[in-house]
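The chain below stands alone, shown as structure tokens; this is the form predicted alone.
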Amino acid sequence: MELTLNEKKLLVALGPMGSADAAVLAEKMDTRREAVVQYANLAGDRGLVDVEKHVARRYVPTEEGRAYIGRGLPERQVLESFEESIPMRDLQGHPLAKIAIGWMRKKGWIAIRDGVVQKSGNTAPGPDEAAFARLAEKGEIADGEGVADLAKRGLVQEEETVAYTVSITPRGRELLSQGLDLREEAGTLTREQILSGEWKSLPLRRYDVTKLPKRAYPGKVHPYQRIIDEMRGILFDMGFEEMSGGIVQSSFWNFDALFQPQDHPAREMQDTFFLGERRPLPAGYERVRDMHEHGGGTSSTGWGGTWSAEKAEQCVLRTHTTSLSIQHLAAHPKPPVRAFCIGRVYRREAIDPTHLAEFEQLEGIVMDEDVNLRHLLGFLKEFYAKMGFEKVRFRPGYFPYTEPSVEPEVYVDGLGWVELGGSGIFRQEVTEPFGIEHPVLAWGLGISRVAMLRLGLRDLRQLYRSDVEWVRETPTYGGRR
């Protein structure tokens, strides 16, 4: 069997004692505890050696506990500083008063009546002063009664310490009498050594081909900003641009601009974070209103009522990111335009597994001469195909702001078709009080639940968390699908 120079060594220190506590070897071997244990596991993987690990814990004073050393606990203190009873008024002068007066009441020490406190019951020490004298005895106590009492007033705190006792075994006793080489072991060799034969002669390191390398955990980025950079990177392939903006939106563009009723139930308090905020109206907001209130020059009728203004200008946090795809067309009126954003919202959820109060939306607009439901279809497709997404399915559905309106599913081997967010086309109301005289495609989804999917989670909350192990053993797979 061939050792390493260290388990020789190790083997040598024990011959005389047989066993030994690992920092009493670190001493003999002149290097440090923790390399003993290593070594020690090393050799007992081998038979040589037995290696127990003894766990003790102990409780000290903490900087609190401390200063009633010698004096005893805040409420022993105040009760032996007067005698049969004290007004309220004179006790609280006490240094000790606001601590200890709620103590002594707990305990039954003392009655407060008409402003005066009156000694009453048994003031004999309990088990935490019988705990803390011993404390203050030796410095430190062992669990024990009255221990977690004192641990709870954060008076004293739990201390851990660990031995390792490292024995010599009959085989380890064997390879010991037949003499061991102790000379250093050369891991590298020098030009010389090799031209000269000098390495002939030495005592080469021996090398498990066998083991297994230590793991190397080399910086990795997050698996759902993989997923997220990796949306970004189609998008950018099929020709689109990204925009982007502020978390905290005015009401008037996260809602009134599209087309959103004033009393529409997303707009309550229990579903929209509002903000104590408020924004002026954009030049031209009149048309909005108008289209509200009648439908504008359009052949709609509008939501009727009166368009508050006032309920325009609150600031939100945004609940979802379409309220960018309407400011980047009203800034760009005219065609093409291609555009996307990735990026947070803000919703009031409960949260579970698959609910969150902040995630990811991506959104994509696509405005030109003459797009109609079918060049959105085809986006779509073309967009999931890229995300590894080979079944793809539409189905109708509706949204306050689009019109035709229809929702994506995919098709996820063990789930089934899963629904995978929002699209449509742009309803006049929406586009018509800012000059666009084109159709406009748009669609959303939930990034979140697409890395939900691709990583196999069941809980959204997952991604979110700061766990080194999940991402060190998430695969980094290779580019898009």
Second form
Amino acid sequence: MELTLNEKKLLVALGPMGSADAAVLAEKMDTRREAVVQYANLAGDRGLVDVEKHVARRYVPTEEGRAYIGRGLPERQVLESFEESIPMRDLQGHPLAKIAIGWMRKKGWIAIRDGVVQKSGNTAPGPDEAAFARLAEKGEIADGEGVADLAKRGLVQEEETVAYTVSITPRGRELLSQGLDLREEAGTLTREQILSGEWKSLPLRRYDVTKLPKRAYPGKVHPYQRIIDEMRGILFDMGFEEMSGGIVQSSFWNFDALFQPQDHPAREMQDTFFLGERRPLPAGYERVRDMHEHGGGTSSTGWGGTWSAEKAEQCVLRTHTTSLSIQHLAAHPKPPVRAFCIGRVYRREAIDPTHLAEFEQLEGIVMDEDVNLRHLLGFLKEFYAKMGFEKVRFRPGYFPYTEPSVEPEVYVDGLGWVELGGSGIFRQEVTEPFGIEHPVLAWGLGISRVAMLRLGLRDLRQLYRSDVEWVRETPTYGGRR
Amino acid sequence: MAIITLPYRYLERLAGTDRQTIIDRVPMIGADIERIEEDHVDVEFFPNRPDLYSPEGVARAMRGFLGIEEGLPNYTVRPSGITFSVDPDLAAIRPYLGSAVIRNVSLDEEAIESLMALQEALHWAVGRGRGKVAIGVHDLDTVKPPFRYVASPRNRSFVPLDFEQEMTMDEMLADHPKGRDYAHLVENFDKFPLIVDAENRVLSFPPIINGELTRVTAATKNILLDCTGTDRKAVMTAVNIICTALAEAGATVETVTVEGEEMPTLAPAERVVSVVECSRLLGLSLTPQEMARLLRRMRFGAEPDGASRVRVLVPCYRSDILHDWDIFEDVAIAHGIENFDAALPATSTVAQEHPISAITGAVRSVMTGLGYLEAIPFTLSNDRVLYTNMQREPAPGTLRVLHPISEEQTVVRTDLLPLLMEMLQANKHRELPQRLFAVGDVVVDCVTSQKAAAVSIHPAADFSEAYAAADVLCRELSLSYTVAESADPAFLDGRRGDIVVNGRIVGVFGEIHPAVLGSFDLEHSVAAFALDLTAVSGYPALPDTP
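The form predicted together with the partner chain is what I want next, because the block you gave corresponds to the form predicted alone; please supply it.
Below is the entire complex, every chain and molecule, led by the chain shown above.
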């Protein structure tokens, strides 16, 4: 049994007395009472001492109570200020009259008739006054008759005192009799102790391994950013180049270049954040205009009608990162292109637990000679498998700028088949105006949904307005759902 | 989104198969099952396929897809002899009119509901909320041809649908529920579109409301269809879809002569497409025969045309076929999307991180090493958080959204520091110290760039802590800088410094001003800094246009 030095000191101090109050021991050991109780509890666990806890309740005067000590309760003071009777008006001049008159009446000491106060003759002190007298004498009183009345009047207040009696047990006495090593135990080893070799003979303080350490919190990358970085890693592994670009886009790049008709509902202010700013159209925009109006040089009919340059100039907060993909392709029209982007996109939606006005979208594009629908499915399968979704299936889909379009679904335990993103091959109406001569496979997904699944969140807002506690407690590795 | 109710019994009768087969297979032509109920299923179809917005249209497609009836559906039209004139004054208001007569309809309550649902779905998908196309169906036997589509004075009155009293068209816009909903489409015109019969009785006030006179009921035997709008192609799409749906249900379609043009023809459009182009796009090796067979399952007329082409007849209701690839997608659907073998191309490419990501990644690495937690705040914010609370003037070039959805989200953030302060406010009840950082996009003058910011809140947070953190981040980003006393009102005077690179202020650090702490409801001092990452060497040139 390895006692701490403090336990040993406690036994030494307690030895001659056998039993003592913790406060007395504290004085003897030149420490605080709380420390003594802590040492005693440790030694108690080893059966060396017994610790008894006594809880005592006592009452001490409040500020008002202290004012009456030595003078008596207000009603007694006022009662004694006059003889058998006194006109009410005169009595009201007494500084304590306000408090006292009510109590004198309540206790039946006086009667008031025709504005005159008359003593009743029955004015003996009650238990409250007896208690107050004891309080005045000793400065405090235990609970007893009359005390509750004083407490109710706010003249005394309860104080709880806890006392500890520590008694040495026979085992403790036996240990003490064998003699104890009272040299100081070393805590942190000093440089001198290490260099001199003194550490060899030092009594080292032992630590209790069953006690939990102080909780430390590391600096951390946000759990959502870790998922984003994991996806970036997967796409790098698959040979993709990363794209980045502006949040503000002209309608031309956000919609028109993607063959979204100018009267498409997504282009109304209910769905999209429009801005007052305008951007000039890029050189060669006429080919996009022609595509909309009559299908340009392709087999397309186009949308018909008249395409408005003015409408295309108006800026929006990008509604998808596809606006960056098409600009990347326009700048790199020759194969092969394999590029991705993870960026924030904006939809004019009222915020609730599952809808936000801004969220991250991932998008990948592959342009190459002879890539086809089977390759699109191949990239999707590979990507989702690396994300941990082993089971993937495909259904026909619809997206305005792809043809064919495919909706991938992944199997999630407990949820079944979940639609996760969209994909397709860019329409020729999209690629042709920019001189892109080979098929472009494209897919995208809202990755905040993936993060929700992974992190077990019910409220998307937690990703962006995070509880610090949640970030601290979310493990950096593992805990994957 | 168009969610179509398909009653099982009606659908089974039309499709010639059982409900389970339909529920199992309909997603594979491109649809999402919304709800499966006792007597019907609700299915969402894509916005490019308005021809599927009725049980008749779905049955037609499913008969082909399931191999029950393939190839082009045949619709014969006879002339009705009825004529329609169009007032030239409508050219600037609502110029186009499509019409047809549909005879021998058998309408029970369910069929009427289904027809109304089709009309509403078409108003949404094709009509763009009735602006582009509005549809009216009338009991033909209550009125007398010939009909006239005219621009009428606004004070003309008649009894609108669901009302008993005559009212003027102006009154309808104010008092009829449909009038209020769609008033914006016509209210700026001096005259309103109106359809009247030979005796000048009103059939309809397009695109607002029909007259009560021609209400379609279970007793209706013959229908007059009117589709009016601003886009001729869209108007005819609506006519074709409604006529062919009713024809599928057993009615016969007759033409109407509109300004000398007999319509509808319900005739298919022809396209000759390349088998090789289709095979290359889909990754299949198709023969003209196979491709034609697959297309017939999608209800196209299709025959091989020589060794490398297929002659395709596109049904009149398929308004989504703009381009040959739209036909190729149908080949893929007929083949079964689930039957494609996934493959990866042989080309090898080299991955490349974006230079901005390299910088933001370095910021994350340094700040987490210093014990800071990352936050990913919203980019949409407001003047109160960004400026008022920070005691700062609104930054020039602050981007404001035109129609914000709430007062909380009116501007795009120009700085990250205020959002971190807001984050501290939200986490006020959590254990201190809290050290947070963020790195991400900000927008000024429409140009997106990146900033980093950090805050540290605890009773001993001070200028020295802020300076040390800002200094280490700059050093780790190889950013040489000098410091000058700052005038940033978000920080305490005498305890704030500007980070200066090449004479430009690119950051600020110090102790947050107590009044700012008060605005964010914080009770301890905050050491903070912000840094514009465009100052870091290797940051790519900002694009001049978004």
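Numbering follows the first chain given and starts at 1. Rigid core: the largest C-alpha set superposing within 1.5 Å between the two forms. None of these values were measured; they are calculated from a predicted model.
Asks: Comparing between the two forms on the rigid core, is the C-alpha shift at G297 2 Å or larger?
Replies: The answer is no, as the C-alpha of G297 shifts between the two forms by less than 2 Å after core alignment.
Asks: Answer yes if the Cα of F434 shifts by 2 angstroms or more between the two forms on a rigid-core superposition, and no otherwise.
Replies: No, because once the rigid core is superposed, the C-alpha of F434 moves less than 2 Å between the two forms.
Asks: Is G126 displaced by at least 2 Å at its C-alpha between the two forms when the rigid core is overlaid?
Replies: After core superposition, the C-alpha of G126 moves 2 Å or more between the two forms.
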